[in-house]
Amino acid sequence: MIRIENISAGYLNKEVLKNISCDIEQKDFFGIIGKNGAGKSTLLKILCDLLNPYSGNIYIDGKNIKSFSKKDFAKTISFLPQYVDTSLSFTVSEFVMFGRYPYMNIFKVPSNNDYTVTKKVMDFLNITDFLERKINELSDGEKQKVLIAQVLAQETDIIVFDEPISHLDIGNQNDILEILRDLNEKYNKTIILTLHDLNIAGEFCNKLALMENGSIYRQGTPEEVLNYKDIERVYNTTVIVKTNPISNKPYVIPVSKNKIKTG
C-alpha cells in the first residue's frame, strides 16, 4: 500500500534521513521506534508530505504522492502531530468539524454528511458528553480523543500519529491505544505511528522499524525487532528481552549498569 524508496532529507541542508526505503502494508499496525533525534519525526513529517525529501519517493497504492491534489491526498491520509495548538477556545464539536475541510466546498459550510460523520466519530470515541465544551478546558486524556477525533473526521484509510500516547498517564495511554487497535482490526484502517516504550510498541504493532541515525537498522515483526542484542546496539544500554505470558508479546526489562557489575 505504501512504499518508501530511497529517501533522504533533513533540515537547513543537515541530512537527517539517510537513503530510507520500508514497505507497509494494507491494514498494518506500524510502529516507528528508536533514540530521541533518529529521525522519526521527520519520516513521518515526508510521509505525510509536510516535507520535501533531498532525494527519493513515497508512493500510495503505487501512485507517487506528489502527484495528488492537495484535497484528495487529505481523503488519502491523516495526521497527527506530536503537538497541536488546543489554546484556543473552540468547542469540541467545532473542532472535530475541522476535520471535514477537505470535503467542504470553498465556503467551508458544513454539509448534513458533515454533521453525519462527525456525531458518529464522536460517538465512536464517548466524547459527545463534552461536546460543548472548549477544547482548552479539557484534561490531556479528553483532549487526545478530540484530536484524534478531528483526525478521523478525515475519513482515510491511513492514519498517522506522531507520539500520540507520550504525555498521558498509563491508564489513558491504553485507552487511545484500545482505540488505535480498534480501529486497525475492526475498521481495516492502517495505522502508522512513532513510540518511545518498546513494551508498548511490541504489545500494540504488528510490524517494526527500528531506528537509528536517520536510518532503519531493523524491520519486521516485534518478535524479529525486539531482541536484546539489537536494542543494546541501537540504545546503548542493557536490557533483557522476555515473553509476556499473557499476550506471548515481547517485553522489554532494563538492567541497571551498576547490578551487572556488582553482581
The other form holds:
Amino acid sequence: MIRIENISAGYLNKEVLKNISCDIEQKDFFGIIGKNGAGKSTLLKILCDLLNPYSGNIYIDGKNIKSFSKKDFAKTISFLPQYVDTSLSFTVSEFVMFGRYPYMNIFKVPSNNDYTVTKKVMDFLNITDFLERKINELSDGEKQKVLIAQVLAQETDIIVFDEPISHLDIGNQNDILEILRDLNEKYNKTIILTLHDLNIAGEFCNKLALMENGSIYRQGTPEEVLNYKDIERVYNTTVIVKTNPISNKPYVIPVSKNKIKTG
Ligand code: ADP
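Write the structure block of the form predicted in complex with adenosine-5'-diphosphate (ADP) for the protein whose form predicted alone appears above.
In what comes next, the whole complex appears, and the chain from above leads the way.
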C-alpha cells in the first residue's frame, strides 16, 4: 500500500536518510524506533510530503505522492507532529474543526457533514465534556486526545504520529495507545508512528523498523526486530529481552553495567 523506495534526504547539505526502502501494508500498525537523531522524524516528514527527498519516491496504492493534489493528499494521509502549537486560545470544538480543512471550500464555512464528522470523532475520543474549553487550558493527556481528534476529523485511511505518547504518564500512554489500536483494528486505519519506548513498540505494533544513522537496520515483526543482539548494537547498551506472559510479545529490560561487572 505504501512503498518507500530508495529515499535519500536531509537538510541543506547534510544527508540524513540514506537510501531507505520499506513497504507498509494496509492496516499495519507500523512502529519506527531507533536512537535520537537516527532520522525517524525526517522519514515521517518525507512520507507526509513535508520535505522533499534528494532522491527516491514514495507511492501510495501505486501512485507517486508527488502526483497528488494538496487536497487529495490531505484526504489520504494525516500527520500529528511531535510539537503542535496549542498556546492559542481556540476552543476544543474549533480546534477539531480545523481537521476538516481539506473538505472545505474557499469560504471555510463548515458544512453539516463537517459538524457530523467532528461530533463523531469527539464522541469516539470521549472529549465531549470539554468541547467549549480552551485548548491551552487542558492537561497534556486531554490535549493529546484533542490533537488526535483533529487528525481523525481529516478522515484519512493512513495516520502518521511522531512520538504521540512521549510526554504522557503511563495511564495516559495506555489510553492513547488503546485509541490507536481501536482505530487500527475496528476502523481499519493504517497507523505509522515513531516511538521511544521499545516495550510499547513490541506490545502494540505488528511491524517495526529499527533505524540507525539514517538507514533501516532491521525491519519485521516485533519478535524479529526486538532481539537483544540488534538492540544492544544499535543502542550501544546491554539488555535482556523477555516475553510478556500475557500478550506473548517481546519486552526489553536494560541491564546496569555495574551489575554485569559484579555478577
Ligand atoms: P529522530 O527523529 O530519529 O530523533 P531526526 O529525523 O529528528 O531524528 O533528525 C535526524 C538528523 O537530522 C539529526 O542529526 C538532526 O539534527 C537533523 N535535523 C533534523 N531536523 C533538522 C532541520 N530542520 N534542519 C537541520 N537538521 C535537522
